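What follows is a single chain, given as structure tokens, in the form predicted alone.
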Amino acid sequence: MGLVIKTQYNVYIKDKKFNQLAEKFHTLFGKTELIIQAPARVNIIGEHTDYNDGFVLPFACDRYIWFFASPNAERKLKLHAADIDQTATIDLDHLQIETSGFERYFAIVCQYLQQNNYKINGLNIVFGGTIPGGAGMSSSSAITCGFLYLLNQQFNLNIPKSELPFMASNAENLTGLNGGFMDQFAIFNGKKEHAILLDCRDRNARQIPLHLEGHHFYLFNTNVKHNLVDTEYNSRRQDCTDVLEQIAKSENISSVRAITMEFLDQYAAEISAKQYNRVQFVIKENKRVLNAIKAIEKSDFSELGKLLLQSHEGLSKKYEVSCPELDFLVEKGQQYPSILGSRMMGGGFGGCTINLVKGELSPQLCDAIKLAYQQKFGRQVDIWQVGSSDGIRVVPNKRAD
């Protein structure tokens, strides 16, 4: 039978962690009636901009998380984390999101929609997927956009896509950390071959060709695992805040996007040098965004690789988000000319870099990185590269019970 159902499904998806998730399926709950797809994030420049109305250009990668399921009679969701081998039930009568396990993204999200007026059921659910955890590929946001997508689809109930990234966004905030939506945007939005220009203040977007000419994107995760809501992640954005509300006493206006480095330098006897290093550090950001579309669409890759390597900077020392581990992936890179910028991605504190390869990188040159990291800090990197990817989306499914 585990034949069949490999040789029926590899027709859609040619992946081996995909086939062995369908045949958990069919082992625990029998009969699996909808497939969902949903990609991990890459952003290539635009860090701690989206909850600050900034500029991001993310892209959906080729790496996801498969959500097997059927319905159930019992009000419950039974879920399977395959990767992690852990199983959990959800009442949906009696919702507990306090959970620190892996059940609480599914928890808040129907948490969220039943506070909304958005009837759902019970569902069996075996899910796993290649996107690594802790990795700042977004792995969470995949699980929660992944969910509501497939209650959308298996309830009908006619969320319109364009809602659904500010939806998981939001039920993600459930958790306690004050993120933004750009890696739902782009995990519902992304379009192989291309990066998001996304306006986080006017929800405006555009498709930006990624025509690398032989480039290619790589990430180096440090293995350092992080949980944003316990770090200083919120803080953060709280002194952001801080001083948008300093600032805007006095002048009109509503973000920290509308904030120039004149009106920064005019209220800085008035905010801490900490502050001032966050906000100046948004500002410059914003600006690199914008340059990184020009660089990209002249074909420009050294002036890209020079402005990841400019947000490293300013995320290490003026942001401080960064790790010691981070930064020496960072600055190894910069040994190698083929290696043309990296930067740490994601929220910070662990997780990968980015970076920008002219060609593609050779056992030899990821073997010495390798040994490098290993004896400067007793831990493996992974070294992956990574292409660009649709959007969430229902796999087909074809197979005969």
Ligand code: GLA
Contents of the next structure:
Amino acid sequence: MGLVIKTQYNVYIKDKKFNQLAEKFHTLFGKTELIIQAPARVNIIGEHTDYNDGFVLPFACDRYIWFFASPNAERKLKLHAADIDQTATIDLDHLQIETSGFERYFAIVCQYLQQNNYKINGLNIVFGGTIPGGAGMSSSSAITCGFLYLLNQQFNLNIPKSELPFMASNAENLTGLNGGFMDQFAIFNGKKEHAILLDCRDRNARQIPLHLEGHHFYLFNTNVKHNLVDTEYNSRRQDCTDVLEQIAKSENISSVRAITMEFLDQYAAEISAKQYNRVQFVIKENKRVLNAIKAIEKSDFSELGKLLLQSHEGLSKKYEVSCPELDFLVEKGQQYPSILGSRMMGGGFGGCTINLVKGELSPQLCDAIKLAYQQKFGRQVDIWQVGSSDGIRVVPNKRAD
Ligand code: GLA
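And the form predicted in complex with the named molecule, for comparison with the form predicted alone?
First the chain shown before, then all remaining chains and molecules of the complex.
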């Protein structure tokens, strides 16, 4: 990141990848009219709590998908996914969202907007960037959010920014994954040097300054690609809803957030052990998010690290959304005093761990982790530092002199 290149086409170039996208757009479609930057999402703590009306603590991170666009006179989206070198055309008058191709995320946004009577027209789009797919960093939400934002700008849809994350989340649910809205909220509302404390019940958000005092977040990518729709994400959500419905037969509650440990114990005989574990995890994870805020505000990083480890333990043993590769990396991290805590991040079943590190990871330490992982699983782990970033924005598109 940070490499500034001045090309013939654009003045404000972020890095080599951005530059390649600009060139590609020029080759395929000519002059760019609009450039959008959509960040990835990193979540410090508060996993599987968003759809349970709980608390989350994500930030928008400094990995991006960029969209280069210009209008066309046809009723078609002409798409080029530069990272995988694939092209697709979407006919706006005959939308098909059943495809398994990359264009699905574009088609669902169009369908959602059409269902809600928004008028859009043809566009040429080249997109790509620096967010690895399937890593639990919400690359698909970055595509959905970025595209929705692009349409809002290009066609003056006048959708208030405050509504966009929820619309993007609703559109994404058309894929069949019954996800929450943490990712979309962070992608739209991220602020550099801040994490967002989001109360998913009231939709209140507070920007929490991230004064990390020489600490950094690192992601370790297991390179186990998760496919949340094919995994048990929806069934975890259902487990929690089932417990709520059971308790709500006798108690006046309407949200998983209202289930206390007292309620859970009182109704333990009426739910399964598995359901008990799921909701117990959610109750404890919500408390951990609030404790994490206190730890950050007190600069108590060893406490924050412990909370990450407790979160992982719950995700692995009680919520059962981890996998051997994630568990291995979390356990491995505990061998090194500079890694204060780690946990799996995102939906789970693969993807990344997030690690709170005092100082920076030395190349020797990274090599030791990579070697151990390779020996155990016969695959590579990728390690990189992540910083916070501002949310979605239009990138100024000025032609060079
Ligand atoms: C995925 C979903 C989010 C959230 C996380 C788990 O990233 O898109 O809404 O539920 O999993 O915390």
